[in-house]
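A single chain comes next, written as structure tokens; it is the form predicted on its own.
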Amino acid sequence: MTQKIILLILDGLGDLPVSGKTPLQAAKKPNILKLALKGMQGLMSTIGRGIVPGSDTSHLQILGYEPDKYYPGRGPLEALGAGIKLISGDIAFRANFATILGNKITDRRAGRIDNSIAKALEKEINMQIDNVQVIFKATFEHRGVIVLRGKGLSANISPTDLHCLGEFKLSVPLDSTPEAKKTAYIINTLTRIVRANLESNPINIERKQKNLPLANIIIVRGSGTFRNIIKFNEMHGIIGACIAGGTLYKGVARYIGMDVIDVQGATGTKNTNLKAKGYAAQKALEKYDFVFVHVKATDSFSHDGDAKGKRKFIEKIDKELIPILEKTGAAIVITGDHSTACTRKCHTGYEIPILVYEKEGRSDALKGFDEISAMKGGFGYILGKDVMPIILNILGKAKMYGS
């Protein structure tokens, strides 16, 4: 049989000690250990020693593409993840649904309104303006991406979120080039426009009368400008797939040429399906040589403090998930992409476990995984770009150094 390979990345895995264990410590996880004794550990700092990594650059990272060379932008990303369909030159922003009151931002999102609101706003958007397309999708409860289509733009304007509430500040060129200047002005009338159209929309007059917050702003962040990069297929010699809920995990795929499966019940949330990705990335085993598993609610309960619920999501994760995995077969790689600390409720510099597990490969006896242990391991200190190779060596895949 040929050999396969499933690369689980548990977002924000990695952590500080909270009554002094880490949720990784203090997660019971039979089934990982069970892979930890028979596979090789390390640390790994996905970008650099110390360097506190973005979700979007570090997943480039992983998967064999230098932030330096190919990172687009947080919202070209989120954008092929919502399912648009880029061109190049295509310059795309994520956006938020926001309340303003007078010329102060008042609520960055709108009071979370649900998703079959801002879909249904959708439509006060989607315009052209001059001879420039602006095409928006809703993605989540406020969120949704802004792609501008047409010639002469440049993503180097300054941002109309700025995540923090009051006065609303316009957009403005960052370099006298007539491209940030003609794009800062298309986002301006954008975003004036489409206050007026939100602000008459019978949702929001309704929303009025019972005092619930507008969503009566458009305003965006992460601007970056897509163009056609090398496919994984090409860059690596394998064909690989994705499954995620996130949407910019789907993005970051989508980017560098990788198939999305879209699995029902995978929502990116805590509620996520771990058993129905697990049954997915089997499936995809027999047409792919490669499977990237993503999970994010590890990431979110640290975000959120919770030290409690990520250890018993870690717990959850090894109970449905692991299992299903291991009987397929394939060698596992399970990481993640940064530290996410729960005292800090942000990511961090510190680095990640990751265990290598291959029926017949090497292993380091080590009966733990967690960011202690992992300091014992085979593996001892490697990078984030070191990961591919890795991977490419167990499939056979690699090219010889030399002759």
Second form
Protein chains: 2
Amino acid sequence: MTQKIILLILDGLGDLPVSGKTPLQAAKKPNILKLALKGMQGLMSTIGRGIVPGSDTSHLQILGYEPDKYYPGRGPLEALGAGIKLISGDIAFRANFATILGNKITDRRAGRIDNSIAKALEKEINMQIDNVQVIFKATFEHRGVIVLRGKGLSANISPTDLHCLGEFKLSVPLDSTPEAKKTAYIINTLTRIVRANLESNPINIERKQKNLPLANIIIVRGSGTFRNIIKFNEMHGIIGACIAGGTLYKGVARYIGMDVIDVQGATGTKNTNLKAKGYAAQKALEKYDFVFVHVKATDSFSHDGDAKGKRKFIEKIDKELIPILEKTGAAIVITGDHSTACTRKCHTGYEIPILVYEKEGRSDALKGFDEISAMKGGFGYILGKDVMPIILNILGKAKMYGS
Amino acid sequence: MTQKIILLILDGLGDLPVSGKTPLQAAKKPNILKLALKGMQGLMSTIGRGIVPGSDTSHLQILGYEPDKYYPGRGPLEALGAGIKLISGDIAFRANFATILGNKITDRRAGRIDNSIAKALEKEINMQIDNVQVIFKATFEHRGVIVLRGKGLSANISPTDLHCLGEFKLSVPLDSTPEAKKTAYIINTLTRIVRANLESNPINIERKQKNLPLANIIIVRGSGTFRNIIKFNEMHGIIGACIAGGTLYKGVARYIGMDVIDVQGATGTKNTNLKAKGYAAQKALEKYDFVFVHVKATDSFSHDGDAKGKRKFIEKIDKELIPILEKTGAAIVITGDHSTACTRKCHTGYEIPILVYEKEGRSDALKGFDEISAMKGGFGYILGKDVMPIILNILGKAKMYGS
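Rather than the form predicted on its own that you just supplied, could I have the structure of the form predicted in complex with another copy of the chain?
To see the whole picture, the full complex is given below, headed by that same chain.
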């Protein structure tokens, strides 16, 4: 059989000890340990020692795309993930429905409005301003993406979502180019028109009557410019597919030209259907050399400071997902994109354990798989940029350097 | 005594497990293990994690010559190895006698003709075309090297040896420079004249009568331009010698200005005289600080998929070569240039074990020396570019950085 491989990224997998053990250490994970015994481990810094990676840059780096060269900003990745087809030069933002009272933001999430409400309000935001087309798409709850399409735009403007409540500030150009000036003007004009549109929309009139926070403004952050870049199969000489629930991860995959496989029940949340993802990966291996499976909930539990929830979720992955992946016969890489510490509720720069299992490969025969056992792993210390070369070597698809 | 050092490169040493053990793991190697117990081990990627190195680039890298800067292509290294004195600007190729029928290559090796036949045919290829001198030298069986010497040439042309049988394709320039155009023209003209010469040569007339594959064409690959580069002794401040059977390794040594010691019976094949190489190294240490000893057969066994042969050959090295080297009192570094997996019959990007032994040095006291034991080595993970600094440090010849 041709060698195939699964890259399983458990988001925010690495952690710090809580009562003496990290969630990964504490988790009962017999199926992962079977792979560990036959595989090789290492500790990885995705970007560099101690560097705290974002989820966007870390995934790009692991998949072989140096962020310094290829990171387009968060906005374009989210827009692609939301299913918007971007064209070169598009400026994209993450956008929130929020509540504004006078000139003060009083709720950055407009009371976490339902998907259906956000969807119904979409039409108030899609418009043309001067020669710029504004494309808005609601994604999850109060979240969405905005794309500005037109000539002479720049992503170098200040966000209107400042990640905190209080006085609303207009966007300002961050350099003196006419492009930045124009784009800030478009965003500010859009904000003004959208506010008027939203406040007169029946949904908000009803919410006002019910004393619910109004979804009466759109605030933006994460601006970035989309450009076409070299595709994953051209860069690596293998064809890859992505199985993910979270918008960002689908966006990263689409950005690098990787096929995204939609899986019923793969939500990117704590209730995601792990078995469905496993079966989808199994099926994908019939067609693809490389299947990237992303699981978000490990990171979400960390952000909530819920070490027990994280541990239990890892146990669920071990029970429901790993056996399906193992049965495929493919090589398996299990790692995270970064460490997210439950005790800190945020991303950290601590190293992440990585496990590489291939049936006829080398083994360091470790009995554990966690942040501590991986310190004794046969790989020693690796960087995120090493992952794809390791994978290509396993697949026998690495180009020889020299002759 | 002044400290001296032997760098023993067992080509393609690293491997994957076959029935649970790599050939190096399986080999009985009491003499190597004595060194291991007193030495330090590590795992090495010659170029970078997972990168599959060629034998040429990997040797350059280990000897301190960054391939990105110094790799001249395979042709010049082979030509130097064959004993041709190159001058700056020479274009060199690997060349094969092959069999062509009509316009189809039917045997890339012309029935693996004897050295003597190849030698006798040399004169049909050495010629002048326009103002370009064509120098051909037969090396081993059907193999040889071609050098084009003249003004206005370029190595950027397509090979006529495509590594497969079927339609013969003329060389084409790979850029639009007059140099590339001229060089492709020279190669194509040479090919045409050589074919006529060879077909009327009595050797081929006889082969035709005996129904043997004709050696009636020369096909080329691995083009490269020779330039003079900084010599080994200037770069490192030590004088070094090379003991190798294989043409390429002699060529690498000559390219970097290292003396090549000819050893009777050092053939670069499975029948090489290991003891003779050992005694030659012993003698060379009288004059040189650094002796690079190359053994090719470990790689050849891997390419043949012969794990048992590789194991036995390692045992032979342990028995015949190591004791002689050990008795010299010199420090000894044992490693490979890359891993060649018997199960895959090709170079791979898996890490290579490296053992550094010096009498009064540090020791990690490991009881094994192989791909697995080296995971626990005191060096951890190193790169090929680390080898020469480690060696210079042992020799006490490293220049201080700062003061």
